[in-house]
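Next up is one chain by itself, shown in structure tokens, the form predicted alone.
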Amino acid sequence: MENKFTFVELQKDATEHIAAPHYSYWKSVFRRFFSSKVAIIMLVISLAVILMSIIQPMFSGYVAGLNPNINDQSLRYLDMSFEHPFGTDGYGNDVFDAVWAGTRTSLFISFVVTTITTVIGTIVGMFWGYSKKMDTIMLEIYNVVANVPFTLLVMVLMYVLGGGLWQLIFALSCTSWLGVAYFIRVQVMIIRDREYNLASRCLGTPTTKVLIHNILPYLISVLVTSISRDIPSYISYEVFLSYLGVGLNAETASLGRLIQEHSGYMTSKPHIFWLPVFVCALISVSLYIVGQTLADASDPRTHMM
């Protein structure tokens, strides 16, 4: 009988062992994201467009406003071919090179503006929604600014500052962060009076620590939703303003500038006009779908069992 039993030593830490499997939030997020075939396809398209806009202009040497082939009649208005995939314009420039150079500028503007507005808007919005005193002041400021049409305000700023890349970034960022802050303020007000936040306040926890550790993690999904909406939106703003001629100057390539310059060929040479429009739409739709799918996957409510 003694050979049938084995003595087991007492392990004091055994009672601390949790039988539940290890859970990783971000692993669960990406598992849910990559379970969507549409999101994967759109992610591949987005990455391909972004990489193409970064790499292709490095080799093409395209410079907006520089027309070295303007006197060569044989290079004007060529149809799509292997040598010129998108054809050539009235100056003899390759439209393929111009589209990717413009895509790089439009993406750069949208990413920079989205980063600025998201960072400022999130910081201000968290304090705005948490502090009732600050809420009273900021609401008055928001009501005044929100009643001014955003597009009109940007156009006025561009007329004052002049056309240019950084001028457009400043004009788009100047007041749009306030909309992000208001959006975050509403989300913070929903969760600021929950039990754990009240307990933290009773224990004397600093406001900054409460915002970072208790509230910010719950804002991840709404921030991803906001970013997925803002990036395509700012691309559209850039295209619209450049189309009106109040965005970037002629020396800066952009999708809006190309669409504005080629709008006269909508019927005579439709591919020169519609190809930049198609690339712009492809970027906006793919980034939006990727962002919305990632926002749904990062929503804490979708991880509850």
Given for the second form:
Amino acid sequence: MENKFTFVELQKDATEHIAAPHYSYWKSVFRRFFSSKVAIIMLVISLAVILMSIIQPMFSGYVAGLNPNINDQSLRYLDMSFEHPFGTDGYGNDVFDAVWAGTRTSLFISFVVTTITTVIGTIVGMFWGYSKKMDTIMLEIYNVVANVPFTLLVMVLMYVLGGGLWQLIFALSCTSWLGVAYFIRVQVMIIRDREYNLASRCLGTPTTKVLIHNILPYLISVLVTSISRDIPSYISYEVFLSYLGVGLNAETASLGRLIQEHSGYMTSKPHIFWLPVFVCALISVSLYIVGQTLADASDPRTHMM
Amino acid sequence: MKQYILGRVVRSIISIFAVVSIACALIYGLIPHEKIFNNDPTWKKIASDPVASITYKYQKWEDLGYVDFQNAGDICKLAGDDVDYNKCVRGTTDAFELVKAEWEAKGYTVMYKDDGTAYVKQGIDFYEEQPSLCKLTETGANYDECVKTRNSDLEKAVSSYIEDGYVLNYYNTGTLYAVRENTVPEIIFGYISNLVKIDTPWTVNDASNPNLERKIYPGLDHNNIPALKCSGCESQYLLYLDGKFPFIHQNIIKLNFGISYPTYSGLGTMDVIGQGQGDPVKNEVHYDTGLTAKSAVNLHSCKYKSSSTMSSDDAKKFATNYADCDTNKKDPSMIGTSYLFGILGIIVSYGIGLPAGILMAQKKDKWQDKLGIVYINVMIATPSLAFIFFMKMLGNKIGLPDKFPSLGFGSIKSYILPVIILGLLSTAGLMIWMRRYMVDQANSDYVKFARAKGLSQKEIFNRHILKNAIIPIVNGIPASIVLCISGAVITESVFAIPGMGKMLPDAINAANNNMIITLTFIFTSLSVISLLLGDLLMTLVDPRIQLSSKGDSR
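May I ask for the structure of the form predicted together with its partner chain now, the form predicted alone having been displayed?
Expanding to the full complex; the earlier chain stays at the top.
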């Protein structure tokens, strides 16, 4: 009888191959993100605002508190025109220049503070959530600090440090990193005792390695959510504190102080008051929506659909 | 449970004191002491006068606890009997007085440097210091005696001050003063140890009234209502009743946060934020001497006045020495104003936030839910200042005033806009959580079981889900008072409402250090207490929740 079977050579690499659809995390994140039209529009707006606030102040030569045209009566309170898109104020300054210089300061502060608090908060929060010994100490500290209204802390710190850009960044950072750390701690506690982490611990993986390779990837979408909430809130804080006169000093351009100075013109010259308010709202809303969509997209569970 | 509450209360008190101490340390340690004079009109007037400005500066610093300041008069008075007071105050030696008289007879003016040495100067050619003055003299005064800046009497008087670390300085008139800078721990300790004042019958020390009785006795006040009175205490009424909230008032334990300066100068900070504002209100008042007059005086607030300062007018009105009284004012105090707005704001935010959150959960994924989510996102993303101004513009369109004082406390119109804004600012957070809790509960087993039993959707929502979902919200009610306070800082500033929230940035801009610490204390205590109350309230609403762990925690 003829043997109908033939021997097949064993393919070594085929045994290693698991049949699974091709999946790339970041590609899926971006595919998911760009599937939302609102997010794309908001991304375009926020990029435009960011670029404008970087480029425009380079050419405008606007310096806060300098008032070079203060003696020129003809330049005061001009209406919106091609030359002065947002008009001019009572000192003959171009409001358009002032708004973008202020926006640049606001964006700079919120990005720097968010970076600092997120980095410190994540590092501390991961160890805090993972180690029970650290938890007992940190929880006591947190209970004392969390009891105090945040606004009060920042205002007292700003009073002590004196107004200024770096002082504000310091005051905001050193009061808010603990909140981020607490948020991360809770997230870490949820997953620290999952089986894959137990397995890693049993195999003797060092804590830092477990944190970086097992826990950090899980935190990405949580972190993006927290960042997207933080950026608008720091913009809001800068505006709020400068409005009250306890934020930036007179030498730093600021949207908050601009709004405060122009709040008297709300009815007489509405454009020089409302345009800064509008720009301020525009940046934070667009950045928030971009951030929220990115946070949704960075959650792997949404990639299945 | 009792142990847990005790532990929490102790921790709360510790955290309040920790925060206040840190605030004190930062403010007293890092802010230059000169800064407080930047906004003082009196200082600007006298800054060019060297004697007056030095005295004013150190006296203010002494009032605020920064330094100990003694002028020559005080030092010599306290030195004892073996020191000749007149010679001690004069300070110079007899030998130098002779030399000085000689130079003055020649037509020169003798001046002093701040180390106390004298000099004579005329034009640019003639300048001699104390050693040369003593050398050039023709009076035959003893040189060694003449070059000394302090005579033996003064030397005796100041020796103990030098030991205590005082620095001796001189005015340009040659008169001495001693100053000791307090260290930051000393200032903080002094501040905190004076924080609580208890009024006892031995509080008053009045040399001009040695026969003052020392007793606490029940009596009647000017309206013939029973009250606990005191003779010898700082306040006449220790406990009294009146028609104002909280109806029973006490004057026994008082918090003393020091004086307010440079704004509201001279008043205690607690008085500034606790006393009524606006115009005085005059009522028919029956004084205890039988006199009846129309006056704004608040007889319950009367404090002891020293016999030496009692005027004949006071004697006509008051039978005792308790004649230093506050006046009744038309408008509520800063604390009262902030409370009023806080409470109204919370009512608005819960009145809108809770129903809206419940509706969103009931109509999940319908248009109501989507609209709510858009609203929440807009509220979170827009800077609060932009939102406030937007609402203010809408309010102005329908004729509401844009500043609180333009119509004042009397008109209901001035409340509407600030209260609505304050309320709406915290609705977004409330809606998110209410929706989340409701949706989470809706997926739980007991709801499925209730549905299987045949209960209607409405019944399930109102009688089962809501009861469970409301528990964490109840926990947050006291904490939302905190949110309202921080929100109030900006609302009160924008609307110029005379409350505590506006006081904070005002005090910061005026460098009113004691006021900042007072407000820190008040805000911190409020939030600490509200968090504690929130947890206790939660155990009342849901008996399943136990705050104290029973030893089986990991």
